[in-house]
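Shown next as structure tokens: one chain only, the form predicted alone.
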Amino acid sequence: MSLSALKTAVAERIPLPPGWRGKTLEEQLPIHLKTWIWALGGTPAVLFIVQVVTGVLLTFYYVAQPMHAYESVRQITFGVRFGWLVRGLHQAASQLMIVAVLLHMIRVFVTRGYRRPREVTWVIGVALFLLTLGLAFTGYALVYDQLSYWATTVGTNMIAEVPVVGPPMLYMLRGGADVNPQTLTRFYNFHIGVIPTIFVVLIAGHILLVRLHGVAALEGDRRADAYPFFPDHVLREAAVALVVLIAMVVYVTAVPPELGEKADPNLTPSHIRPEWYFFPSYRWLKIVPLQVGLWTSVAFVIGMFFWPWTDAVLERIVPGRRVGTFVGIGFWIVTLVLLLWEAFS
């Protein structure tokens, strides 16, 4: 069947408005989009599914209680067919999940795609990042062997710091001032319940935000050529989405999940620290005092939403120079520093 005849077929089945179907299915990119790099849009939600199926398929056998949760990812990770591969597959989708999320914000960033009118887009996106460090948080904290359970106690403390909201916040995630048994079941309700559905909702006004709006065009490119959205756009995402699937199941199949012993509140492990994507606000909290870090790291979650808005305040005070864009940079790179310095220190 060629394709013009396999869109000929879906229009009479599915008779989409002509309106609707020209802003979206035909839409025309800006030809910069056509270059490999930019076709990460899609990574992040494509992802999101590969955990959406593998976490489903983990809850079949896994138990929310603290006498069972270590001993059904045991089961999972060495006793259930596939079920390592299942595991891994979720775990390594979190992770890439994150850097696809991450490298995605830094070309709207550098490219000033979140100027106006597309500034509720970038709250939306800063929103999604956020919810995916959300997502890795409660998800590591559901292995419950000794490495999760104190990143969780250690995470959970740095929660009670923050001032006047801090406090309540804590005993809402843990279900008491102490990590304890009603911990492990709340955290499980958010990762499987709460997180998941408020980013669906986001994401899906994300997707909406960037149909209506369209892509914004590279800042200085001055061709006019364009390229259709579908197929061309769409068929370059699959490949970069293949792609990614198959270096997670190679990844996988090479480096199988590991089980660290059971967690055991009466002992503390010599070293404790979080998982890679929390390396930057970790190392940061070492080296200033704790509440000193807790007020930046709140100013710079915060910096990040208004981001737009603050960028736009710059170009007014020194037009042409793109100060916001070297301010970011520089954001950027102390996060790079700080990551690197806890990762080999």
Given for the second form:
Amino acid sequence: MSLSALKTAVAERIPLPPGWRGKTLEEQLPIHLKTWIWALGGTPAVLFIVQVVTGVLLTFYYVAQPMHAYESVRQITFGVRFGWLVRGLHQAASQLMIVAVLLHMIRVFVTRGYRRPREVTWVIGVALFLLTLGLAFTGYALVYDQLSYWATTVGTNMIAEVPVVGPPMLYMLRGGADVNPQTLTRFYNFHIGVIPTIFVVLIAGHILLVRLHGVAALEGDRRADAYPFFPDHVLREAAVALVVLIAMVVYVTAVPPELGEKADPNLTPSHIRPEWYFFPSYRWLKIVPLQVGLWTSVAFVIGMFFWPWTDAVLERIVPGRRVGTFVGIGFWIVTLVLLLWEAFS
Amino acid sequence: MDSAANAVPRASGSDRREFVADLVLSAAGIVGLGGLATRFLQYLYPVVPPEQVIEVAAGRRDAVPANGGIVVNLGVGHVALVDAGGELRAFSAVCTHLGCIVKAEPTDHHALYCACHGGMFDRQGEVVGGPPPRPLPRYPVEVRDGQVFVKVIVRPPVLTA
Ligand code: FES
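So that was the form predicted alone. Now I'd like the form predicted together with its partner chain, please.
So here's everything in the complex, that chain up top.
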């Protein structure tokens, strides 16, 4: 069979509409994208794939039961061949994922890529960010060492403080009134089932919207040049992905994953601390009363979701001054200060 | 009447029937799927047993140092035993902030300390520092033959491991 005959045969079985290449692969992108920093949007997606692959591998040995969870993680880390690599990559990628998502969000925020008509893309993005934190939190709980156990206890207890819906939500999440054997099963399920499923749907929606809207020209950039999505941009993304992968493998090889002491529900360790990405909220919870901490967190999340509209209103009140950007930068600075404060205390 | 009927020619019959059909179908869908969804939620919602008060032995009275305190794990929960000038008091040792276990740390300022966010409680169980919003719940305590007995409130677990 000749090549063209094969092509025809495939085209007949998979009848893509004519011109699909131009619409999807060869879309012209504004020239400002041709800087490396704009190739970061795809990094979270690449990391997500890393998480799916390593995560599936981890499930082959992980046992989601309080009696065995810690032991199984130990087995993976120190027993199973290349277990340290798989777990190390999963851990490293989860941290990088948060960094990548944050960088992407900051980039979109500063260039105001969320403005009309792209609000929904932003909203989905915020949801993805929160789910990323959810994945990190539930995943951390599964390790079942001292820090992970107590971080889970403290983290979930916050929910109980929400009036009316709080306690039932907490019961639902924990599978009981306290952290109990059911809790681990539920967290496991959230981590590998519920959240990833929603995640995939949202990623698809996010990317679809990005492609449907096309890439906005940069504010103040007059260059009219363009370059194609495929292969140019895809290659750039691929290069970034490769560098990230190599860096992770090198890092994990140099600093293999560790494991703390086994979780002891009877003993709160004297130095408990969540992972670094929860430092800002952790520090915040230390310095303000619980209800204040809770409601400011809720306000923060709502504020993020509605940011495109808030910014538009601010723009209308004080045109041309980019008040919104300053408000946002203020928030970033506060967050950073809280993070560093916790990190160096 | 007539003009209205003319303005929307042949609107009527089949359109209305279709509209009603759509309405019935949507309602059936909402009721059906909603019903199923509530069942699924009920399936997920744990049956939470009611709280019970039980009396448990909590070690010997002389294990609690004068004007000091200890935190004991009674299997059914953690209890802080505090000595206040000879009087023995028992509190839940679960921090009212976000649920860590407090530890005894007798100073002039406080008697119990929570490492998680730096919560501090005095010998009355009152908050004297840090973010906890409420005092520690106090439990009735009794000493019989040098043995400490505490009446604690417990909630049996939903499923045991
Ligand atoms: S849990 Fe005790 S101070 Fe936060």
